[in-house]
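Presented as structure tokens, the chain that follows is alone, the form predicted on its own.
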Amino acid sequence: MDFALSALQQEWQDKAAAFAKEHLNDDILERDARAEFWREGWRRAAKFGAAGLPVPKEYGGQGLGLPETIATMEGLGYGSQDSGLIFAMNATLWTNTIPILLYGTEAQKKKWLPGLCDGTYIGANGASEPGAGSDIFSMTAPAVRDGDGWVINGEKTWITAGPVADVYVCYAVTDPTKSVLGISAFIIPRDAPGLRVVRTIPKMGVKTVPMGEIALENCRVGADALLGREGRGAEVFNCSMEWERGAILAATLGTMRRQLDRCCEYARSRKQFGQQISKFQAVSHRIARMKIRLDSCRPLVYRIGWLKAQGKDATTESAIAKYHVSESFVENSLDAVRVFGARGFVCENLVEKDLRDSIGSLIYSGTNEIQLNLVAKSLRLP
């Protein structure tokens, strides 16, 4: 397995780079401190094309495949101090457009994909429920057949853009009996009756993406709603999350390398007794562990790329990646703000703000210890 990037890949993460750092980190500071999505740095980067990667150009998106998008996904991650914008549109990408893309009817497809590719939707998510989080597949909301469509009743919580999304893929229970041969996965948008936006959740970091949580109050959708075959739930929610553990964290690694060279650059202008801070072994060891971490996390993710595009399974080495790589944004986040010094600590630098959110990143799209479970499994432990 080749990592390097080809000449495709490199020209697409080298666009998407220099379009970020250009377009897509307006008022950073303001709107951080306000908590405040920009859905025009939204339009902006669906116009440049993030939002339909890996899409089929017949259907609004670019055609790439997984190992371009992640490169892409990297570009944006470097070029963009907007961590929670870059999230919202993989969160999207992940937990919405591929689902349709792959389980939807040709109907579904040219309704929604489209959209989705162009900025005019914006996608979220809505599995998790407040009795059941990492337990996901304990969900209870029931849906129950009503002529030719259905009716929905529950809670959805925990959603990524939950509050300003203009469709959801959400699931629910459509036979008790079958345990998770029971679950049924829905696309409904924001306007269906019975939908209603609950409240925006506070949170510690990816503050410009809101999480939310949706009330299913008798929802009415068609049967056009269905997506994928009744029962089918659960492999729908699998599938997306083998795609969003493994690829999410694609644009982790552009930040990472983001804050290596950053660290890099204020370690040799910074001097302290007499000479540059580099020149102290605990300030270059720490430096260094930086770029060691950052340099085993990507192959880790582009392993993923790799595995996908050779239509092969990559459920451990997705659990495997997401584990690894947020365990080390964490650390290098921590490392950058201690190279730093009282700069690191201070608003105005935004290094703070990505130790803020990097400490999501072991939460989202599975627990950590979700994933160490899933290796596990993989490895026949009980």
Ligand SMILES: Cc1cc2nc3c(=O)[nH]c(=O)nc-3n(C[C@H](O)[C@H](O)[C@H](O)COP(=O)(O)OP(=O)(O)OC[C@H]3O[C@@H](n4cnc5c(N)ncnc54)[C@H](O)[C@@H]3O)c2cc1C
Contents of the next structure:
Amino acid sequence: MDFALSALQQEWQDKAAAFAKEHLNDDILERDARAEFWREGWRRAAKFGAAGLPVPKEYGGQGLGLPETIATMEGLGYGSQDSGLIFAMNATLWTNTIPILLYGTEAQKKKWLPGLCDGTYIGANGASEPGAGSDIFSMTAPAVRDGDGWVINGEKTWITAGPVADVYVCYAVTDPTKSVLGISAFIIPRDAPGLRVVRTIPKMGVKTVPMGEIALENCRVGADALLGREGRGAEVFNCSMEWERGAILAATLGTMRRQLDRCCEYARSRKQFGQQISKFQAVSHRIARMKIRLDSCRPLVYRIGWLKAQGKDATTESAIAKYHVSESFVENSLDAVRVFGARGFVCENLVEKDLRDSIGSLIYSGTNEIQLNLVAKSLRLP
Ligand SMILES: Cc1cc2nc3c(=O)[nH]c(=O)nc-3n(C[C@H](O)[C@H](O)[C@H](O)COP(=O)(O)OP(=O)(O)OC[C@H]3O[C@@H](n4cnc5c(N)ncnc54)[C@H](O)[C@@H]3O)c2cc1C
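Next up, the form predicted together with the ligand. The previous block was the form predicted on its own.
What follows is the whole complex; the chain from before opens it.
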């Protein structure tokens, strides 16, 4: 594994950072305070190519590999402070675009991928239910055959971008006697009869993407809604999670790098007791620990790109990356607040926002306890 970015990766990372800095930060303080989603920002990011980075050009994407996609996401996270927007873009990519690319029929790919890549569609993931969180395959939403199509019922919750999405990849039970092999995946358009956004759920972080709950009430979809084979929904879900856990935190690497730069800059300029606070070892060591955490996170994320580019399984490595990056992100975000003192605690400097944004990463894509379970399983520990 080469630790240096290739010329292509560096080029995409640099242009993503420059683009995001200039075009993806408009009114971020106000939009975060209002918990407002920014569709124009979504379009801009999609126009740049962010929504379809690893999608072949024939379906409207950029045709990049996962290593280049990760490098670009890191650039976006460095340049933009709109982590809600970038989180939503990642959620769409890993839970809609990639599963459709890998499991969709040719007709499904042609129908959905160009719009997902050019920003026409926002995608969302309907897996969690009020009674099925970590134990996701205990879901109960039933999908019953109806002629050529399906009728789906149930409640899906905690959905990133749920209130603003145009399409949902949802999971439902097509055969309750078969446990995990009785779950199937469906592509459900927002305007499918019987799909209703029940509510937007207020939350502590990544506020610029709304979280929602949807109800499926005799929701009718055609045969072409089934994604992958009937009874193979768990496979689609696990595949989507493997990619998501591994890569969704690539943008976080950029955020952590930006935090570090800001802390260094601030510690050099802020004076107390007649000297720069960076001269106090308590401060410089805190920042040094931030750097050590960041540098230990980067190879773990880039390893996922390297493994997937070679067609290898990355289930355990994704769990390791997800665990370590999210835990490090929370610690670095708290350290940044401490370095900035009161200036870190108030909203106007966008330091505390990273701390609020970081907490969700301990929970989404499977809580970190579930990641530890996956790592323990790989060690054949019961
Ligand atoms: C910001 C954010 C975005 C999200 N986006 C989506 C989305 O787009 N679509 C979607 O479907 N879901 C989404 N989720 C939901 C997320 O996937 C679930 O919250 C997560 O899987 C945990 O489920 P739960 O919240 O029900 O917690 P629970 O499963 O009830 O867990 C509660 C606690 O028990 C622990 N626990 C549970 N089981 C075990 C075990 N076996 N071993 C050890 N500890 C255990 C957990 O780690 C946790 O600490 C999102 C969540 C967040 C925070």
